[in-house]
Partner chain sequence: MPLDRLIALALVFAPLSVVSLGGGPSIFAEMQRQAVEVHGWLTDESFVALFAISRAAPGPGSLIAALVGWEAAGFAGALVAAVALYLPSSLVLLAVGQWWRRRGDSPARRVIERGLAPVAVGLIFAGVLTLMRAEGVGLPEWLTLVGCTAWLMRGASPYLVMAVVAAAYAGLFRIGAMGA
Amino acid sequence: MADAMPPRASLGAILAVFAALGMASFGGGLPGWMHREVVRRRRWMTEENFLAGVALGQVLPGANSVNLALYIGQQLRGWPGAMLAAFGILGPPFLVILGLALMHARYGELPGMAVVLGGVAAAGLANSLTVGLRAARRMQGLWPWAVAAVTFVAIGVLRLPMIPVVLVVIPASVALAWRARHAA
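Structure block, one chain, which must be in the form predicted on its own:
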């Protein structure tokens, strides 16, 4: 039985969802929140299409979450969707962050401020790890794990610059994926 067509997202719904995501995601972890809203709750996109956007957002220059928002908006409604998703992710949170920066400049020395910010960062990290584990469950065969391990060692352990590592790893990974697909 074929899957039902996902509901078409209106431009207003894209703006509202991404504005809400931007406002609710302090501390990071936006891809996890985007997955919950776009794939699980609204079913606007498949898991595979979303994970392709996550991968693309990570290899392109710029903020991963903004790249992912642009990708999702473009997939849903073309360039108008992309622009509204990016505006929703960036606009309202920018105003809140500006206000928080002003408050921090004035009240940043209060006891407990570092604890609050640490808690927010921990929640964002956990959300990011959740998305990574979802992607890892879809990795089949040895080569994706080998590419992930090489990338982790090169960047995380050896502290090599990310851009040159990615420029080498991406073509190798694509070639391995193509070879594995055509060997089957």
Contents of the next structure:
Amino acid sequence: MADAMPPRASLGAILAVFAALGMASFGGGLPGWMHREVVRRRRWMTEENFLAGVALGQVLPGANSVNLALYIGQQLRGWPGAMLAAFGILGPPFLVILGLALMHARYGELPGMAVVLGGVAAAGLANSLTVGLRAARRMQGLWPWAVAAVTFVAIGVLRLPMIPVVLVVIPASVALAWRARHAA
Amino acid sequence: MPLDRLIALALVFAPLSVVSLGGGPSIFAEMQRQAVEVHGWLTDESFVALFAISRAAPGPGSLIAALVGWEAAGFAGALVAAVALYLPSSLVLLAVGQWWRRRGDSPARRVIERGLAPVAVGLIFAGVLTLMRAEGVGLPEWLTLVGCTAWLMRGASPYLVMAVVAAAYAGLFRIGAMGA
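The form predicted on its own done, now the form predicted in complex with its partner chain:
And the full complex, kicking off with our chain again.
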């Protein structure tokens, strides 16, 4: 079994990176944080491999960000890498959230917290949007734009259920990629 | 008694794990129904409070499961709920990922990756739009989204962007320009 990636990421580094990402990701947008650390800064993974993980993580059951962490860890270092990535992204926030619940039970709600969180959540989404825009800029030819547009309109605008949509769109998109490759 | 609770928690969250297509938001409604109406672990009001706490905390929003477990059966309950929610779906993902990893750098894999990339782009945009249509999101949040995206695309650190946004919203709230 050949490794898909040279094992440049040590297990300790995977744990450290994902533990930091888990704690930094207030307001969501975790895929954006992971993209920045794993693809852009550390170059552990190619853009295409990362995007395949984004698609798989969303399509398969489970929390998207946890799925993506598992995928990255597994592609880099197999099962131990996956375990450490998932532990890193879940462990510290798990303790923080219990601490917050204790504080909430004791002191009640902080005024203005909801307002600030609304803004932070929008900034977190900007992080995700950035990943999408960067990936879109790399798309060559007309067909990837058509696939992205159909996916976005069907799921985001028309609110169609995701699974039937991707069951149609993914095979069509792979067929188009195959054709584009053989036409070139 | 506590053991009964832990088993009940596992039986609620493990099935939710395998049906949580598209992530956390798809199962919040059923989680609320099970925890509040079926099992009576907490009241409707405290579920709403837990939801707010899970949004205020770092990490995935689905960690609200740990809070429900905490309310039902303390620390052990939080642990059981989190493991039950994440383990089954993780095993599915790892099985697919293992197969994927074995493809190595084959031409077939590269074609599939090129086909998945635009789907991922569409899913990312759709996810952002869905969350921006949630309750309580208004013009300020849309402006924040556009501004932050432009700033991040120019290479700004997301840590800096988040800190500036949090400070700006806190300031606007303070002077009474935002929030009730």
